[in-house]
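One chain comes next, on its own, written as structure tokens: the form predicted on its own.
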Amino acid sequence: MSLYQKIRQQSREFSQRTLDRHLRLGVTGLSGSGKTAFITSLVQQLTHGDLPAHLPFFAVVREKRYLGGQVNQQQRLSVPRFPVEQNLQHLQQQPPVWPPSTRGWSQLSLTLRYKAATGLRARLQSRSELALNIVDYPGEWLLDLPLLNMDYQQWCEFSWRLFRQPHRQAAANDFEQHLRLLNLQDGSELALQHSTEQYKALLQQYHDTPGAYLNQPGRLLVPGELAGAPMLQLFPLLPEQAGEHSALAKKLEQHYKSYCKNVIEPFYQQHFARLDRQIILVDCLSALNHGYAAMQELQQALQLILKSFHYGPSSLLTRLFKPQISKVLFAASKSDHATPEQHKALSLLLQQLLHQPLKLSHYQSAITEVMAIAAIRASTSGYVQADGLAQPCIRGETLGQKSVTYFPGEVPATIPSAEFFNQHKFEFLALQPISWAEHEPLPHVRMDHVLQFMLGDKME
């Protein structure tokens, strides 16, 4: 893209934001929460799913005012493009498979066209437009945001409090022993790299451990373009070691500051500081499967992350110069892994997990909503006869391609106690997406509600 084209694009965006015709949507979630599937579904619904029977609660579609959406093809060549077409190809396979997890950041811009329902635009214009920008990134990188509010000593203390939790302690023993044998006066490149590799192996073990969500720094797991960068030679010393101001501690503190300044801050400024609206995806069912410690760590991770965002009402000045998130949707993803009558309890469970962030966003005058969704369906629901009674069930295929028809169990409306988890085991199965044919709307649960909440007022 030439300098002239770049200036023209920026001028167009400024004009659109002045007229409130431009929206930056943030899709936020930890690794495994379903961000890639959600964005793929969102784009497909807006470009091919505009049928009233398919999106009945999306007013602009129900009222037949929606003229269609297109993915903009003139994206800057230096900006990675969200691979929506490749993701849809994965869903078209037989059997269908989920799109691969995100390994780097990417972006997609859409132009949505519609007829205004009321007002001057409805009388003077045959069509109106809304520009929509969406950014995707690895969930592992999101977990770095809390580091901006800690120094190196505080991060070491935080990390080792976390590592000594029951579901993490055994895995951390070898790394703790490694640290106790270190020569703290050796801050050489070789010593740093050797210990970083030890810590990276521990992080990978935690990443593969169900219920271990808080794994920092995220770029050690998914380095992206930073693979091999010296600032990624980073690991938490034991708190007493970090306070000794040794050669190694000073070197690690230097790398920590560099990582925060040159990686986390630009990442935040580029992708999060300018958001207008936000969708926060949370996989509550997987956390239930993995027990009380998993639920507690999920809650802690979400509360830490959401402290990094700025919420508040939108106005012309904030849109142009200091955007704030004016609407937040908290979505319990993969709701179709439970039966429909359990969705209310799933929403209530998510509300309790997010009690403090919800209070914060309300206090700052953001509009919030909580709902249970499935961006891409993995099951169908129905009833089976058992002892002469109709019992709810779902039908789908496991990741091992085994067909199942079963009742997954009840979803608790509140976070169960540790004692309850000791006596009861949740078993919400991981399922494959259901078969889907090209050019058909992707099957979903409540994506029309999502679209109405996030975009409805902009398309009136």
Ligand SMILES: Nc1nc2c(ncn2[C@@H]2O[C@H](COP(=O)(O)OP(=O)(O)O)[C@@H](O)[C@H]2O)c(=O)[nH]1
The other form holds:
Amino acid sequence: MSLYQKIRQQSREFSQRTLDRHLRLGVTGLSGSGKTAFITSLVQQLTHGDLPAHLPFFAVVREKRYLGGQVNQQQRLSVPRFPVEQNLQHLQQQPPVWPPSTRGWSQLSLTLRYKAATGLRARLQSRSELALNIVDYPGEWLLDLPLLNMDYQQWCEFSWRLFRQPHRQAAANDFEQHLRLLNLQDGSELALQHSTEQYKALLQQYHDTPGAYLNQPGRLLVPGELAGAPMLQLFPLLPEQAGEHSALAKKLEQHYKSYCKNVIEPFYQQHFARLDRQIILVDCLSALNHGYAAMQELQQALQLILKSFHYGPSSLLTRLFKPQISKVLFAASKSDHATPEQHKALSLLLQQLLHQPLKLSHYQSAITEVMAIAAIRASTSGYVQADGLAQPCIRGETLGQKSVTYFPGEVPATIPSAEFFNQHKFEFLALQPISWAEHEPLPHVRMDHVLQFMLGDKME
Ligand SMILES: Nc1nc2c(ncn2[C@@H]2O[C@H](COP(=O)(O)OP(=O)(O)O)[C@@H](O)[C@H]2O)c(=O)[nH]1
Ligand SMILES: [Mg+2]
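Structure of the form predicted in complex with this ligand (previous: the form predicted on its own):
Starting with the chain above, the whole complex follows.
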């Protein structure tokens, strides 16, 4: 893009922001939490699902003031575009499948048109517009943000504390042994690469272990455009090794700094530093499936990530010069894996999981809400008769394409103790998407509440 085009685009965005007609929505969540499905659903609901019966809680639609949404032409052809059409195609296949997992970042911008309900705008304009910007990225990269608050030595200490947890210890033994035998004076390319490969294998093993969420650095798992870059030669030495000023430790420290400066900081500046509103998606049900350690690590990962964002009320000045997130929605995703009467407990569980960050004072200045949602509902709910009683159940198709009707179990409203997990196994099954034809509204749970919370006040 030429400098002229760049300035034009920036000034357009600036004037839209000045007029308060532009929103950057941050979709935040660990890998597998449902970001891609959420964005796909959000775009589909806003472009094709605007029927009052389908989005009853979204006021602008319910009041028949919504005139439609449109995906904008990408201004910069070099910027990866969020593949919404391809994702919808996956859902239309027979049998339908979920969109593939995300390997790089992409973005999409939408223009939403509506009739203002009140105020000067309602009197002067027959239609108003709101621009919405959304970015998708691999969740693995999100866990890099906490690295900005640590130096290399601290990262090594952090990593080895984590690897010594009972559920991670066994897998780390070989890598620990490998490190103990290293010649710390050898900071050569070959030595670095060899140890990085060993660490990458460990990281991949953790990544494939359900409930091991905190895997850093994210680019070793999903390198994106950085495959082969020297700063990706990075691994945590044992804390006592990192403290020595050896050739290897110095080299790793350099790579760590360069990774923070050249990868994480620009990623943060580009995609997270200027968010207006944020949805944080958390897959609590699969963490319950994977037990106590998984719940603990999920909580730790969320707390670390949320420290990276700035929250506060939005005023014209802060919107323009010191953007802060003014509204945050905590959403327990994939709530369609549980029966509807369990959703209340699910949102209480999420609230408890986030107890610490919610208590932080910088957080309280934003408007927050917690709810259980399903961006793309994959089950139908109903009742079966059991012992003369109507028992709630859901019906869906397992990933092995078996039709099932069942009660998935109760969702605990608080984080269960380790002892409880020893005696009780949760089993919230993953499901295939429901068959869906193009231009039909995409089935969901509470996406209308999400839209109302995120956009409702901007479309009054
Ligand atoms: N039942 C159900 N499953 C979902 C939903 N959203 C995501 N999933 C499942 O979770 C997986 C990961 O979702 P995805 O959006 O790719 O997560 P991301 O890594 O955060 O982008 C999908 O492949 C689906 O199996 C939902 O609303 N309902
Ligand atoms: Mg994704």
